[in-house]
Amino acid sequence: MQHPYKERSREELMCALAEARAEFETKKALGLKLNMSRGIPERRQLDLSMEMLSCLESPEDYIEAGVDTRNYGGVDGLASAKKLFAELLDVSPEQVIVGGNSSLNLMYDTVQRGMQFGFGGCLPWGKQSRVAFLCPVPGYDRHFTICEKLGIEMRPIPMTPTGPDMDEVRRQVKDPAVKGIWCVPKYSNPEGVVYSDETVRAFATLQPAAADFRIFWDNAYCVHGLYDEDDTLLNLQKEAEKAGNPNIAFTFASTSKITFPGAGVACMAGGREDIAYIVSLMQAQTIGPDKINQLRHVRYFKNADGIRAHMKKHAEIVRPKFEAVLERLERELGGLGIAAWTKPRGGYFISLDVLPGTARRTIALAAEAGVVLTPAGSTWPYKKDPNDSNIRIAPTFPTQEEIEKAAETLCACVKLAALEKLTEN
């Protein structure tokens, strides 16, 4: 076990600083050009789904239950695709809308509809005096960007090992200006937290002051476990229906990290009234999604178990990368008292908390050494991490050899930034 930096004398720290600078220069000399800024599948993962592109050949293959998928129609998606995603999310097909490739697009459109048209028969959010969303932190930067672009106030909610601080959530929703909350309930971005049953039930039974309050349940990693024994997430929609809150939540998912991020299929689910309302609004927006791509996914996977079996192949590629990063964090930083990190069992990220006041410097040093990370502050609303401590690690895109070098370089940068901070006075 390494001796904590804060228990060392100034002379010892200065020696460690000199060693850290030398180590950083060695890493810099490697000339790396690696990107760990976003959760992107690597090529081997994309290759897993190539057979899906050839599963439709003759003109007859494009006919599904009497529907020619090459033609117009089906605003809310192909019936068989709705059935597939309903099975995956454990809801009824009539509660599902299947769209294009991007769940982020569906989320943006849903928030925009709240702003322009409103929910639950209430005045549109955009015509109300104040609109706020609750944002668990650290959280997903693209959620925050939607709010920022649409002029929605963001209020940070601390994350716990079982999900957002529900006492704080309950306190905040007493304010009628609070219209929503962002959630990544399984393998959260970036910490990898799986919301507990107690947390899910607390969401399902919320009694917000605003009748148009909605939970934005971004279940992006619902089948993205790294190990054979998957973690389970209680079904929010069913719990909400039991609690008499059937329209309190929208659930989102996609195959972006299952098949092809640029050509996958996204879906959303919710209460029957809300979904029917959104479909009525969509009639003015589109004549229908890409049903050919939806049919390819249906024919290739056949059912939800087909998707789960496919994801085990992904796990075989992704798991060694996560384990390589975690092994190096422990080896290089363990015991120094300058960093803490999560050990997720799924998802696409590892959350690293460094010495307060050093995240920005660490990320800058990593960039100088050829390792690009998510910009400092991104896991907080308005990119303002109050402690300047959180760093999101995305291990998936580099090769196995590259991720090992990147992790070692990152550790060198964490140590150098911490020692600079500890010896600055």
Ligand SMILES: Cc1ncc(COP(=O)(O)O)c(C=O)c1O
Second form
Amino acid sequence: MQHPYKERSREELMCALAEARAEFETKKALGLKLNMSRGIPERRQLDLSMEMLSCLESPEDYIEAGVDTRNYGGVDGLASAKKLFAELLDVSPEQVIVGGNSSLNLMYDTVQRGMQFGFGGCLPWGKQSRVAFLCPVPGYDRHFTICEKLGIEMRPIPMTPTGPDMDEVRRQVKDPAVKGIWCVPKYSNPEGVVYSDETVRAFATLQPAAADFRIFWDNAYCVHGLYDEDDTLLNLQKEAEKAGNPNIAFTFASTSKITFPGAGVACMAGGREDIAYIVSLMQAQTIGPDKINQLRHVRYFKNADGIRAHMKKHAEIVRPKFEAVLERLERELGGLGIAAWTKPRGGYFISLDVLPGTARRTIALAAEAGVVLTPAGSTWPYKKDPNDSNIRIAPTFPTQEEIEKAAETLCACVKLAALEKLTEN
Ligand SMILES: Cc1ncc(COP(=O)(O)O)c(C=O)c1O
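Would you mind generating the form predicted in complex with the named molecule now that we have the form predicted alone?
The complete assembly is shown below, putting the previous chain first.
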């Protein structure tokens, strides 16, 4: 364990600063060109699903229960795809819409529908005087971008190791202007937190002042565990039904990080009334999604267990990368008192908190050394991290060898930025 910087004398710190500068120059000289900015699968992960592309061959293969998937129709998705995703999300098929390749697209459309058409028979959000969403922080930048684009106020909610601070959520939803909350309940982006049963029940029994309040339950990482023993997440839709709150939540998921991010299948689930209402609105928007791709996924995986078995192959590739980053964070930064990080058991990210006031500088230094990280502030609404301390690490895209070098470079940058700050005056 290293000696904390804060317990060192100024002379010792100046000495450490000189060493950190030299170490940074050594890393820079490696001439790296690596990207750890977004949660993107690497090539080997994409190769895992190639067989899916050849499971439909003859014309007959494209016909499923009398439906020719090559033709128009089926706004809410192919029946067998609805069944597959209903099984995965543990809801009934009539609660599910299966769409195109992007769940983010489904989320955007759902928020947009709230703004333009409203939910639960209420006035559209866009016609109400104030509309706000609660945003657990740190969180997923693209959720925040949807709100920003649609003119929805964002209110940060602190995250805890068991999910969002539910006392604060309960306090906030007393305000009828609060219409939604973004949640990534399993292996959250970026911390990797799995919401506890207590948190899920607190959401299911929430009594918001606004009848048109909805929980946006983005279960993007529902089957993305890295270890044999999976983490369980209580089923919000079922708990909400039990609590007499059947339309309080929309759940989203996709196969972006199961098969192909550019050619997967996305789905959403919700209360029966809400889903029927959304399907009625969709009739004006499309004659139907890409059912061929939906059928490919159904034929290839067969059922939810097929998906879970496939995810074990992803875990074999992703787990060593997470472990390599965590090992280096511990080795290089452990005990220095300048950084804290999460140890996710799944998902696509590690959340790193550096010395307040140094995230921006750390990220700039890393860029100078050829390692691109998610821009500073991205994990906060309006890209404003009030402490300038949170950094999202996305270990999946670089190769194993690259990620090891990238993590070492990042650690060198964290140290240098901290020492610059501590020796400032
Ligand atoms: C929490 C979360 N939701 C959604 C997405 C994107 O989903 P999709 O590819 O289905 O649009 C991501 C991608 O990183 C994500 O981290």
